[in-house]
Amino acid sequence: MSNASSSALSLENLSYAYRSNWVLKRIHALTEVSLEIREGEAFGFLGHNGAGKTTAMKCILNLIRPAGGKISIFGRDSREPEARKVVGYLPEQPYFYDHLNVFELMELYAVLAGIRRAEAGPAIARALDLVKVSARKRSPMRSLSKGLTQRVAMAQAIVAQPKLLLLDEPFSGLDPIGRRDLRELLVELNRNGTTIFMSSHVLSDVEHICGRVSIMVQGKIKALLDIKELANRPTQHFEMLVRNYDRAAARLKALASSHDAGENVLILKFEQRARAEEALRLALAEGASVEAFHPADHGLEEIFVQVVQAGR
């Protein structure tokens, strides 16, 4: 991924509020959002369902109007039209005509991107081959599954070469084979120097992905974390796997932050690694069977549950 410092999307004091239909009560959508992406990263931008998060794209593309705060794409206000021609959008529920065929439907998206009639078709060929959709081209929309619907929403996407794309739950309806070739793809995407902003529920392809990620808790950022750092992290927290405990079971539960009994096992954590230990020492003499003892997972899941549950 670039290092580049300079930035290409720039959040500053976002806010946006409306009114339920029902009470006429003002809802804060976004409270005083700011972020900073820099050129070239790859930027995960999550929260849970309800947070803000399409709202705030909606924002950047200027497709709604925020109360108050600045917006900038490649230091240019994104209120202007120039700004944001370099951006690429996935909204997280496409919609298409379904009359047309896939090649029909680009052709409209390459022209709205501003590409010339003359240099479409070359750049059309271009991303339905990059999402795996040119066998498709002459297929009506109206008879792609949401798999390769969501194929062709991607490549509307990158139709244009965007220099920022902007991807809302971008993995949406694909299968294991579809969602590996869009990872696969947007890490390519990345490498050859197009920002990434994406917001997604799939956790450990976000991993995969992004450099960085902020978690959004009812229209506030809550944390910003970098995903490096975050996998360097040591972790004092462990499971143990253990059969035929039956002797020590009530003080290997004891020593246990939590267990949990399936059929002929017992599961173990433990918050600390002095008490995983002990307990791991026990269970051997003991006698009984210790089929697995590891660290647990400590990765970006467990911390947006930790993060969005003590900011609601």
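Throughout, rigid core stands for the largest set of C-alpha atoms superposing within 1.5 Å between the two forms. Remember, predicted model here, so these are calculated numbers, not experimental data. Numbering follows the first chain given and starts at 1. Compared with the form predicted together with the partner chain:
After superposing the rigid core, the C-alpha of E32 moves by less than 2 Å between the two forms. A288: CA moves 2 Å or more between the two forms after rigid-core fitting. Remark: with the core as the superposition reference, the CA shift of M106 between the two forms stays below 2 Å.
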The other form holds:
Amino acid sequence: MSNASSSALSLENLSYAYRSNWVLKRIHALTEVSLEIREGEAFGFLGHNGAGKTTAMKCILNLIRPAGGKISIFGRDSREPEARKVVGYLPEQPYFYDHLNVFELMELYAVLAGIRRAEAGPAIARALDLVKVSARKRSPMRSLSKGLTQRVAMAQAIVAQPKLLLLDEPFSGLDPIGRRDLRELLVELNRNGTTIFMSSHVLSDVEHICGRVSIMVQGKIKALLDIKELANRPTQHFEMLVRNYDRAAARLKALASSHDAGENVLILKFEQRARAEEALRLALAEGASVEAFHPADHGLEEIFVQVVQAGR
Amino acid sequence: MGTKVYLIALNTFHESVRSKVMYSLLFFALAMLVASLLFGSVTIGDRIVVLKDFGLFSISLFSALYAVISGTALLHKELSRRTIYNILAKSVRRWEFVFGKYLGMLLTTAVMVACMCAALLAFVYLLNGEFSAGIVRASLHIVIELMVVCAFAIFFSSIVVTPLLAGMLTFAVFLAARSTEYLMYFVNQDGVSAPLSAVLKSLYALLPHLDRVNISDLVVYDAAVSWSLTFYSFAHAAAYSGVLLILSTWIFSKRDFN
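Having seen the form predicted alone, I'd like the form predicted together with the partner chain now, please.
All chains and molecules follow, beginning with the one already shown.
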């Protein structure tokens, strides 16, 4: 990730509300959302289903008009079409014109993104190469699988080499190989200076790609986290698996926050590092067989669950 | 800016010519031409007049039907299939999208008219051995008519949610616009109440006068058609379409794409 610090995308008190169909009740999809995405940063925009992630992206792209607040893309008001010239967008569940083939579709989006028609060919070839669908460039869009369509969607987003990539669930529909390819591509693009703003439910990939994440709950930003700090944070939650534990059973169970006994196996869970370490020492001293002792928190996933549950 | 309008128009054209609707209507139009040959053979009078009359009527009707069906469906498809998201997410202005769609539709219907016109010319040539320039001229006026029909299709698509309703409204306006002289005929009848007369007069003022734009009757009977009529027809259609497209763009620019 580059160290540049100027703002690539700025959301200031962004709000969006709509009226439900029948009772015309005003529903607040976004409430005073403020975020600052630095140039060259990879940012994970997380939230539960219906949290407002896609709505926020649509506001950024001027597809819907916010009720309040301000959005700037590299310092320009996002409502100006010129501001979106530097943006590549991958929508959630991308739909494309099925009467076109892959190359025709890419040509359409390349020229609309500002590439001259004469220069579109090499740009398209490069983008299709990056997502590994060059061999299918003459295939009709309607003949592509979901995974290939997703790759083409990624190709159209990067064809004009945008400075800012907005990705709404980019891993949706991809098989494990496709997921790995896309993850590597995003890391590479970010390394080369592209700012990435992505929403995803695949938290392990978000952790791998992004430097920071926000967690949105019911239209409000509830947490802003630095992935590096998260990784360096001392773990509190541990899990231990022991056999031949009879002599220490009662004391081990007393130290653990929860336990579960299987066939000749005791699984102990600890919420405090000190108690976990004490239990480990005790088990070894009493001659129990310690089969496993490992951190039990899942980093981002655990925090995500906590934040979402607390925010609802 | 122009490139984007051109590209959207070209994409709309490609989408239309690869759809089955156009070929179905072309087939029916050509079937009508063939049928007119049969009618001509059993009709008292000039067989060529019947062929031209029936042929130009078919061209006008089927091209207008196509503009109504595809015009209202195309925009609806963009919205329901969300293909519009990726277009507007680029640095494309909403007016560029509306005008691009309009020009694409117009180009498609013009190509359709050209195909049917060529078929009618060939029939007339086979029967009579003459090249009827009047048919070309009448077809040009049908395209001018279609400028307005396509603009109405876009306009109603931008304000009405269902393509069926937008299509019905567009076709209703087309029929009314082809009958504006009848409105004044009714106004001048005895016994027409003042409120009804006011409504009819308002409609006469508001509706486009496509019955004046369409010159098929004149061409069928080989009457002279001045170029000034073509010019005024074009100016009338361009002005009317322009206003409708500006209104459509304004409505479209207020729209949220949820």
